[in-house]
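First comes one chain, alone, set out as C-alpha cells in the form predicted on its own.
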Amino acid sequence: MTNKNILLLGIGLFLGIGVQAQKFEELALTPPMGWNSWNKFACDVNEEMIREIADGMVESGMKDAGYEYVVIDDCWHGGRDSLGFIYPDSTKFPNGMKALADYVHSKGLKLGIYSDAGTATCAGYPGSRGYEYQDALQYAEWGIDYLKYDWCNTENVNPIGAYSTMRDALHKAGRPIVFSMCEWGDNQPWEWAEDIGHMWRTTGDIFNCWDCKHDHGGYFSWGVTRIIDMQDGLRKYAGPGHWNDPDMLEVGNGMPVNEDRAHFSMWAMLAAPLIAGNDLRDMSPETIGILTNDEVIAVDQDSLGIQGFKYSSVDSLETWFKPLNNDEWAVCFFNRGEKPAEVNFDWGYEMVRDEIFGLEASFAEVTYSIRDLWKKQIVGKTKKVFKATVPSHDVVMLRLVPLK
C-alpha cells in the first residue's frame, strides 16, 4: 500500500470516529512572528527565493530577535494527484515541500503555507474546500508549522462550520500548526474565533501608505492609520494563544523611515502578530533596525498578553498605553498629523485604568521609571511632567517601570 493510500485510509478512519472540536492549545501564546511573501512579492514564489528568505532571517538578526515563521503565501500549488493529494509547483518548488520545509527547519526556523477555504483561492489555484484532512494530512506529512487560511470563493459557506472543519482537521493530522484565519474580518470572527484560530484578520488587506484607501477594482486594501482605526472595540476578544491580527507588516516596503517605525510601534501596542512583508534579502540598516527592536518587539511580546489602548486623542496626537507583566507599562504618543505635536504629559494627573482588565496605573502612588524605547534609554521618572515633541508620522514610544 502506498503512502498516499495509507492516507486516505486515515481520513476514512478520522471521519468514520468522528471528530473531537479543538486546537493546538500551546502554540501561539504570544503573537506570532515571522515573514510572509505576498506584501513584497505576491504570486513571484519559489522555492530558491524561500531558501533565500530563510537565510536573510537568520543573517539579519531577525531570527534572534524572535522571529521563527517563514510563510509561503498565494501561488505555490501545482494541482491535486488523482488522489486528490495538493502538490507543489514543480518548476516553481523543483525539489517539493518537504526539502523546503528540511531547508527552514535546519536555519532553525519553521515554514508555513497558505490555502483557501474556498473552491479556489484569491489567485485562482486549488483551495482546500472539500479536500480539508486530505490538506492537513499533506501538510503535516511535509513538516508545515503554520497555515494562513483564505476566504476567497466560498459563496454560501458558513464560516464557522469553514474554519472549524480545517481546525478539526489539522488536529487531527497530528503535528501542531499555527492556524492563521484570514477572513478579513466580515464576519466579525473576534466573537466566535478563540477555539478556531490562533489569530484571525480584523481587516482587509494593508497597502503601504500612512492613511489610504487603495481601491483594487472590486476591493479595498487600506492604509496603516486606517487599519488601527479598525481595531476599535475588538481588545477584549484577544490573548494568548487567539489574537487580532491587523494584518502583516509594511516595514522596508516603500514608506519613510518615520512611519515604518511608527507602524511597527503601534503593532506592538496592539499585541499583533509581527509578519514582516518586505525582502529580507536587501534591507536598509534602517528597515533592519525598526524590525529587530527587542525593546519594542517586547511589548508585542509581553507574557501578560494584553492589547494596547487609546487613552486620549488631542488635535493629531493620540495616546495609547498597554498593560505589560509585573505592572510595568507601555506608553505611545502617535502623531498622525502633519505637523510636530509637543507632549506635556503630567503623569500625577492622569487616571490611566483599563476597564476591561481591572487594572490601573497608580501614578500618585508609584513612582516609574521612564525608558525611551527607540532611543533605549532612561529618559526621566513619572515624578515630573515628561515633554517630548513627536515629529509628523511619528511615535515617541516608553516603557514605564515601577521603582521599588
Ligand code: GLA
Contents of the next structure:
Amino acid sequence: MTNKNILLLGIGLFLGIGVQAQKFEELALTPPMGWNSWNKFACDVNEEMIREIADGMVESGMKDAGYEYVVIDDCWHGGRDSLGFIYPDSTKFPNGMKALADYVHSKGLKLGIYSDAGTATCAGYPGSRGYEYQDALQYAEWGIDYLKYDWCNTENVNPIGAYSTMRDALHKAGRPIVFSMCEWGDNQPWEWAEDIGHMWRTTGDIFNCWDCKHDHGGYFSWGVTRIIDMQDGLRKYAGPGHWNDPDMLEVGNGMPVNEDRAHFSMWAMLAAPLIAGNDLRDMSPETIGILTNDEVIAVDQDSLGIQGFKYSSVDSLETWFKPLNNDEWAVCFFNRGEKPAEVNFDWGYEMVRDEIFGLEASFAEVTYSIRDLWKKQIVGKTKKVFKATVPSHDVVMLRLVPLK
Ligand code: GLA
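Form predicted together with the ligand structure, per the form predicted on its own context:
Now the complete complex, all chains and molecules, led by this one.
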C-alpha cells in the first residue's frame, strides 16, 4: 500500500467510511418481553385496540412484571406516498403512528412494528425491499422501538444481505430499535445473525395446541411440543443480545390452564423472548397468573442469558435444567404425556453438567434449597430425594439455590 492509500484509508476510517455497521449492542440483554397482535388478531389491527392493549398491559400488572414492547404485526400499512414513504392505513390508524407511539410511551411502554424483507409482507402489504433506509428513517421518526422483519416474497433475495441491510439502516437512522428477525429458521440464522439481529425465529409459526401440526394448505404451523423439539441443538447460539425465538406465546388463547403453564415455563427454560399473543383487555385470572409469575419470568430473564437444556427423558417425562446467575439452577419436570408422571429425583446420584457453557451442579458436594415456582414456596433441599407428581401436559418447576 502506498503512503497515499494509507492516508486515504486513515481518513476513511476516521470518517466512518468502510467501518462495518453494527446493530444496537445495548438492547435485549435479556430476552425481550412484550405483546404482539398476530396470534390473536391476525390482520384485524387498529389504533384503538393497540391503545387498549397498552392500557391492559399496565392494568393487568404485566408492565410491572417486565413486559415492555407493544408490537403491531402485519396489516397496519396503507401504502407508499409519491416519494416512497410508507404510511399506515388511515381508517385503522386515523391519528397515525407518531401519535400512537406517543401514547404507548406515555404509559412507560414501547411500540413495535412489522415489515418484511421482500417486496410484500406475508399478508400482501408493501414490503421494505428497496426501501430499507427510507423505512428505517420513517420508523425512527415515528418513535418505533422494535421491528419484526419477516421473510415472505423474497425470491432470489440473500438472507444475510437482506437482514444486514435493514440492520445497517436501523443503525444509521439512529433510534435504538430491537431487530426481531423472522425467517422461520429457513436459513439457519443462528449461524450468522449474532451481529445482525437481537432475536431470530427458529421455526415456522406456533399454533394454539399442545402437540399438533396444522396444515394451512402449503405451509404448516406447530403446537407447543413440536416447537420445543425444534430447538434441539440451538442453545449454544443464544446469549445476551441475541436470542433464539421459538415464536410468540399462545397463553390465554384457548389451551387448558395446565398446557398454558407448561408452555410458559418451557419458554422461560429456553430463555425465549416472552411476547404474549392474547387479548390483554380480557384475561382470566389464571391467564394473568401465568403471564405475571415473577419467579418463572426471573428464570427467563436471568442475567447469565443461558438457554436451558434437556437433561433426561424417560417415557413422557422430560427433565430440563437451566444455569442461572450466582450458581443457581432452574429445573423443569415437563410431562408431555396423557397420564400423570411420578418424579423421584435423587440429586446425590445426578451430575448435571452444561458442557457448552462449562458449568456444573455437583449435588454430592453442594446442598441446594428447592423452591417450587408455581407453588411459590420452599419445598425441601437436595439432600433428600425429590418426589412429585406432574399432571398430564403440565410441569413442576423449581429453583435451586446453593446453601452456603
Ligand atoms: C408470518 C410470520 C407470523 C406473522 C405473519 C403475518 O407468517 O411468521 O409471525 O408475522 O407472517 O402475516
